[in-house]
Structure formats: C-alpha cells, structure tokens
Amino acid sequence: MLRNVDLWTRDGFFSTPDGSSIYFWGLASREDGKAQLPGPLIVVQQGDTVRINLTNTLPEATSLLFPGQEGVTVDDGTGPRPVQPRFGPGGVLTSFTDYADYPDNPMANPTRVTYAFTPENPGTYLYWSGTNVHRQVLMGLHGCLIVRPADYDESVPARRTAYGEGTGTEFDREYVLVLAEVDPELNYNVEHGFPYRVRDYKPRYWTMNGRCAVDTMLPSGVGYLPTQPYGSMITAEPGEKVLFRYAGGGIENHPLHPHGNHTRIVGLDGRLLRNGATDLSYKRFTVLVGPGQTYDQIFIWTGLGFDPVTHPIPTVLPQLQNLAVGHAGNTLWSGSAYLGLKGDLPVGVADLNDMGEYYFMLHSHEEVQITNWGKYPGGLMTMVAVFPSGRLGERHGRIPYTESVPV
C-alpha cells in the first residue's frame, strides 16, 4: 500500500506559560496550514511504501532524514535515486542528505523533493532536518514517526501491539512524548538574521510535545495554542497497559520518570528487545532519553484496592483542617484518599478533579528541566491520571491511523 504525506516548512511563533512568544521553524501538513512544534506525527504500517513530499518555504535549503529506515530514495523531479550527502565548493559538506532549496535561490534548484522508503521494522522513530542540523533541528524541524506492525489491528486486542502479535507488547492506550529544548537567543537571532555561535547554546525552556508545563496538561488541539497541537496528559484506568513512546528530539539528555510505578522497556530505537524466544525487556524507575533515541515502554498502574467500607486505608487520615490543599486556589486532589470518591475541600479552592481520579507526576529528574527560564513548575512535566474503571472513553489514548495530523 502507498502512503503519501505532504509537508511544508514554515516559520511561526509558539507560546510558553510565562507569556513568551518564541519564533521557530516547523512543518505544516497543509499548504495553508501553520507550522507546528514538533512536526506532524506520521503513522504508517510495516511494509507500506511511504512517500513524503517536502516543500520548502524557508530562507535556506532544508531536508529530512529518517533514522532507522533503509533504502531511502529522493526525487527532485528527475527520477528517484538513493539519498546521499551534498557537498559545496571545495568539498565542504552542506547537507547530510538531498534537500529542497529555498525559493529565492538564483540557482533555481527545486524547492520540492519527495523521499520514499519502505519501513521494515515496527516501532517509534524520529525524523529531522539533515541540513544545517545544528540550527534547523534546534529551531524545530523534527517530528515523530510511528511504524505499526504488519498485523496491527486496532479492534483486536491481541493485535493492538507495538511490535506484533506474540511479542508481549499489547497495549490498551498509547501516548507519544517528543522531548526537546529551546534557547530563545538562537531563535531570536535566526528571526532577525543575526549570527549565532552554536557553542553558546544554552536552553531556557524544555518542551514535551512542543509545550512547556503547565500547558503540557491541556488537551490536544486547543485553539489558543495553534502551533502546538499535541497535549501530553496521560490517562488510564487501573490494570490497563499504557504504551509510552519517548523520543529525544533535541540535543540534551532527558531523565524521565513517572510516579505510581516503573515502566517496562520493550523497544529501543525501533527495535524489539527480544532475542528469539528470550524476552530482554526490563523495568526502569527513570529512563534517560538521549538525543535521537526512542523508547517504547509499557506502564501499568495497579492500586491496593482500598475502599472506605470493605477495605479501608489502615491508618488515620488527616482531617481537613490539618491539610495544606491547592496552590493559587486550585487543586487536582478530590478531597478523598479513595479512587473514585470525592470529599470536602476548603472554601475557595477550585476542584480540578473530575471523578475522584488519582494524579501522578511524570517529569524530568534534572531539576532545571522542570522550569520555565528558572521558574518552577514548568518544562518537562505532565501528569498520569488514573480514573476509576469504566469511566474513560475509547478516545483517550488513541492515536489515529493516518499519515499526518492536520493543523
């Protein structure tokens, strides 16, 4: 089957919770669409022929690399050929792969190229610019590629897997977290055409799916974040298998850790952790996501089943007057220590808890990465929300089977 994906390079601005608006370069999935951070999520199937059409509108040549994919070809209108590095005068490397030129180049090179490949292995992958990588990737030209196994079937639980039936990678819900960082000085200098020394790169913001906390916890597709369409809030019910897909889209290491339970790593860089019949998956408290790395993990939350009548918590719970509740007048606490129940809260405190669910933080263990320019909370932080059984709809934790998500 042939899968076509159309992408346009664009510039735009993204928002941070402290009120900043930062210039960036990104990718749009429609000719009249906005750039988005990260680039559109691309979902294809193992064995499909994938064609990605890249049209460049930025003031310099751009390209796309697809790490983990073999046999990638490019077509600039003269016919397909294997991708290869590009060199300028004196044999100086100008791009790691064939590129789409910028519109005003007097050499009149094509501004649209088509990359094609057939993914042989399921898993989670990144894609990013292969031209002026030290600038373009950091400016936002990167995204995530999911390759479904050949036997994937959303409606059959045994085939709703990350790596195929019988691999132990079944899941009930799945979430993608693309991690990156931003030095506003780089973005400002690119916007205004000023020089910038990459050795001076110093991030001030850290993004999860293009957003800084607390915006990470907002739903996907909110209208006031038009260039940051993907949320990062994870929802599940007790006992469900939740697939976390981590992808390191920047140049820093990000030690991520969810509260509530360890994760079991089942895949690394798009490869199943299995040697024949031997299961090589393993559990981790914290996963260090390096630049360009991807991790596929299964998270399961199973509580102790406390309820106030038949299985009460075996300790004396503090009274309301002995609790410090909320920050800035709101709280995610339900007022009850029991899953699915709600209790009393102090007068004037807004309850953001819908139905007595539990909230566990998922965040970076490097403290500066959970700030927005030094102010806590921010950066690489979101929540895992565990809802009472039977209360979440099927739309939660479902990634559509589509080539790209329009903005």
Second form
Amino acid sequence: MLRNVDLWTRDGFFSTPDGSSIYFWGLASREDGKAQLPGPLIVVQQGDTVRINLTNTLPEATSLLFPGQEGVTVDDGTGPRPVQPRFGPGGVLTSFTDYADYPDNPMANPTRVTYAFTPENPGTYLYWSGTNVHRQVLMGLHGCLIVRPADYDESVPARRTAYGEGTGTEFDREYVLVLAEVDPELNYNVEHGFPYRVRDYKPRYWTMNGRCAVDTMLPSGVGYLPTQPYGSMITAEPGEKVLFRYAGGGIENHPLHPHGNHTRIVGLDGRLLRNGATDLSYKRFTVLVGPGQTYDQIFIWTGLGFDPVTHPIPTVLPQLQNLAVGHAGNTLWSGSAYLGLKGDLPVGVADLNDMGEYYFMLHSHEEVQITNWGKYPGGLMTMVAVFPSGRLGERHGRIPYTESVPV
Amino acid sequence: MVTNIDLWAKSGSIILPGRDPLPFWGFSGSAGAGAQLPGPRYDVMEGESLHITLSNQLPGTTSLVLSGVEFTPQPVKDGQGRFVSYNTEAAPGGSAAYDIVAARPGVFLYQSGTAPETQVQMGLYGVIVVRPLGYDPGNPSTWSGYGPGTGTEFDVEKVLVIGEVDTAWHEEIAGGGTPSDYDPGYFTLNGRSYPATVDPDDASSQPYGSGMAAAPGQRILLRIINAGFLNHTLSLDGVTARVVAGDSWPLKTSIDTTYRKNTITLGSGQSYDLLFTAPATGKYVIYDRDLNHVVNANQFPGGIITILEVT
Ligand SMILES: [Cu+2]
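Switch over from the form predicted on its own to the form predicted in complex with the partner chain, please.
What follows is the whole complex; the chain from before opens it.
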C-alpha cells in the first residue's frame, strides 16, 4: 500500500513547566500546522511503499535519515535515485543525505524532496535530520516511526503485535516514549543567529515525547501545549500486555525504569530479538536508552499476589509523598490499599486520583534528568497508572492503525 | 614458540584538522620509527606466547597493560604506599618486559598502565588483533573473526579505534604541568578526525585510515573498540549490522545470541564486532550518534565520521 506522509520543517516555541518558552526547529504534518516536538509519529506497515514528502522552510538546508531502513530513495523532481551523502568543495561532507534546500538559497535548489522506502522489518524506528546534525537534531528535528508487521490486525489479539503473529510480542496497549535533551542556550543562539560552541552543550531540560515532567502526565493534545502534542502517561489494567517503545532522540543516555517493576525487551532498533527458534528476549529493570536507538518491551503489571477473584488488590502501600506531583499537597494516591477503591486523604491534600487506580513512577534514574533547570520534579518522569479491570476503556494506549498521526 | 614484540614509548606530534601540530605520546614499533596514534597494530595467532619489551623514551615512567587478555599484573606503589601503576614500570631510558598468551581471538587494547588518565589520553594506546586457529592471511576462505561455527566469516575487515583528544591536556602534560578539567574538542577514529579519517593509510604519525571499500554482497566485519574516556555511539546509515561479538567474546557458540543493530553505544574499553553485507553501490556514512562528537573544535563536519564506499 502507498503511504504518503507530508512534513514541513518549521520553527516554533515549546513550553516547560517552569515557565520557559523555548525556540526550536520541528516538523509539522500540515502546511498550516505548527512545528511539533518530537516530529509527528509516523505509523506504516511492513511492505508499504512509504513516501515522505519533506518541505523545508528553515533558514538552512535540511534532510531526514531513516536508520534501519534500506534502499531509501530521494526524488527532488528529477526522478527517484538512491539517497547519498552530499559533499561540498574539497570533497567535505555537507549533508549525510540528500537534502531539501532553504527557500532563499540563490542557487534555487528544490526546497521539497520525497524520500521513499519499503520497510522490510516491523518495529520501532527513529528518524532524524541528516544535515548539520550537531545542531538540527538537537534543535528538535527527530521523531519516531512505527512499522506494523504485515499480518497486523488490531481486532485480533494474536495479530495485535509488535513483530508479527507468533513472535511473543502481542500487546493490549502501546506507548511511545521519545527521549531528548534541551540546552536552552543552544536554542537561544540559533534563534538569534549567534554563534555557539558545541562543547559548551549543557542540557537544562530533558524531554519525554517533547515535554518535561510534570507536563508529561497531561493528556495528548492539550490546547496549551500546541507544539508538544504527545502525552506520556501510561495506563493499563492488571494482567494486560503493554508495549513500551523507548526511542533515544537526543544525544545522551537515559536509564529508564518503572519503579518496582520490570519489562521484557523483545526488540532493538526495530529488529526482533530472536534467531530462528531461539528467543533472545530478556528482562530488565533499568533500560539504558542510548542515542539513536530503540527498545521494544512488553510490560505486564500483576501486582504482588494479585488475583482478580481472591485477592484483587496490590499489597504495596505507597508513602503519600511518593505520589505527590507538582507542589506538595496534590496526590495521585487513592487513599486506599485496594485497587478500585478510594479512601480518606488527610485534610488539605488535593485528590488527583480518578477511580482508585494505582500509580507508580517511570523515570530516568540519572536524577539530574528528572529536573527542570535543576529543580525536581521535572524532566524524564511519568507515571504508570493501573486501573481496575474493565474500567479503563479500549482507546487508551491504542495508537491508530496505519497512518501518520496528525496533531 | 614465543613471538617478540618490541615497543617504544616516545613523544611526537600529531595533526588535527585546522590546527598546529600537537604534542602527543605514543608507541612505535622500532627504535628508529616515530611514535604513532594509535600504536602499531599487531596480528598474532590464537595461543601464541608474546614477549613484549617496552622501551621508555618518555620523561616519566610508563608501563603496559592489555585489556581483555588474561595476565597477572604487577601493581606498583610509590614510597608512601600510593598506587601509581597497574603493571611493572619502565623507567625513563629503561625498559620492561611482559609475557602474555594471546589465549583467545579478538581485538584487544594495549595501553599505558601508569597514570593512564593522562598517558592514555596522551596517546599511549594501540590494538592487537588475535586471529583464530586456522586463519591464513593468504587464503580468504579461512578469514573469520572467531573461527568455525561463530558466524564471523568476512571478506573485508576494518578495525576502528575510537578516541578523543583534549588539546589543552596535551599541551599541559607535554609541558610537564597538571591538566585541568577534561574537555576534549577532537574525536578520533584510528587517531584521526574527519575529514582525515577517510584518507588512506600513510607513513605519518597517524598512519591508519578509517575509510572502507567493498563490493556489493561482500561480508564486512567492522571491529570497533573504544579507547577514549567517553561513551561513543556509532550509527551505520543505510545498514543494519549483526552484532557477532562483544568484548571479543563471540555471541554465537552453542546457541546463537547474535542480534541486529543499526546504532550501538560503546563505553570506555568496550568493543563490538559488527558483521554486515555491503549494500548496493554508493557511499554510506558511519558516524558518532553522540552528535557533539562530529565536530573538530566545534566545527561541523569533523570528528568521528567515516565513509564506506561500495563499488
Ligand atoms: Cu528510580
């Protein structure tokens, strides 16, 4: 099937919970749309013909790389040809791949190019700029690409998988977490055309799907984060299989873990961890998310001694303060040890718990990465919320079937 | 049978793009030759006994350690009981000898074991490649990284040693001073920064190129080892490789635990062997996905970038 994805590079501003508004370069999925951080989530299927139409409006040339895809072609209006790195005077690299030029270039090269490829392997991939990578990727030109397996069928549990039927990658819900860092100094200097030194790079913000905690826990598409459409709150019911797709969009390592739980890593860089009949998947508590790499994992919450009939409760009682977010005085804790029940909270504590669901943190254990410019809480932190069975609904954690996801 | 390897530790100078020659300390393979970065690459056979003699022409003591090769180090303490060297030292003007067995195949770092935080940064590192039994350099049908059954047969092999250079450290240490905060501005493959990485091998103090050439369908074994102090992440554009060994332990033995990656992170001292089939004709960029390492003193492009040319 032919999948056309239209992307426009654009500049814009994104917000942080401590009140900063930071200039960035991102991708929009409509000509009149806003740049977004990270770029639009692209969902296609194994075997599709994927065409990415990139139009550049930035003040310098730009491009996109599709790591993990083979045989990528580019068409700048003269017909498709294999992508190639571009070299300037003296044979020195100017771009890691064919690019869309900037609009005011007197050389008048095309500002729109079409990349095309046929994904041969299902899984989670990143895409990122291949031009002035030391600046453009850090400025926000990166995003996530999901390739559904050829036999994917959302309505058939055995075929609602990351890597195909029989690969042990069935899921009930799925979540993408694209991680990156922001040094506002770099963004400020690019905004104003000032020089900056790469070696001075010092991130002050860390983003999960383009947002810093506590905004990570807000729903997708909230109106006051117009350039950061993707939330990171993870919701599930007991016993469900939840697919986590971690993707390192930035240039740092990020050690992520869900407190008190583990995941099973089933795929890396969009390749199933299996050789013939040998299952190479493995369990981890902390997954070190490296730059440019992806980690597909299956997570199942059952709770300590959980049994839906005889023992329908988690037996872990959190300390109230562990579930406080924002300023002290708000809590996600239900006030009860029983899943699905709410109990009394101390006077003056604001209740953020909906129906007795159970929350625990998923975050980077490199604690500087859970601050916003030095202040906790912030950065790479979100919550996993376990809802009572049958209460969460079908649409949570279901990324639309096969299309690029509009803002 | 014992193979003698003679190494000299010397000072010299290296060229990094866009700046004046920089003092460094490196190994050379003969009394008359200059120091080089990285040190001379040695090819030895699995099981071979090596008698390594290190002659020290540096102003201070130095020594040799090998990472991943079993040997019994002889740590050295100073008069106040402070630990100063991982292994027997060679005094300035003197020498020291080390006997090791190249017990298993793979790619191994040799480096200074004395004040390594400064001496390794100054350039005292190199690589020994240990060939599996049955390997015959004249017979391509015997070429593999780890021998029969390991799935590491190759047609083209490339060793890439990752490093960093802090030019202020080099000047301070060469001048007898104490270095300040480590803040490298240059990032190297085989001792060179892009665009010099793609130049061919030569007789300079940075003799090893990192460019690669292959024909479509050829099996390429990329052997990456990190001699730097930072993590580095190599990304192969347009190629997904199979990770066939980590730290020179083959991943296919009685079971096949090899796996595929297009981007891989190496911590200090770590190595990976990546095997892939040369794709269609064209140029393929291999670069450090830690994107502040693709510059020379803040200028893009530079640092850890090289190119595979398939023709
Ligand atoms: Cu933790």
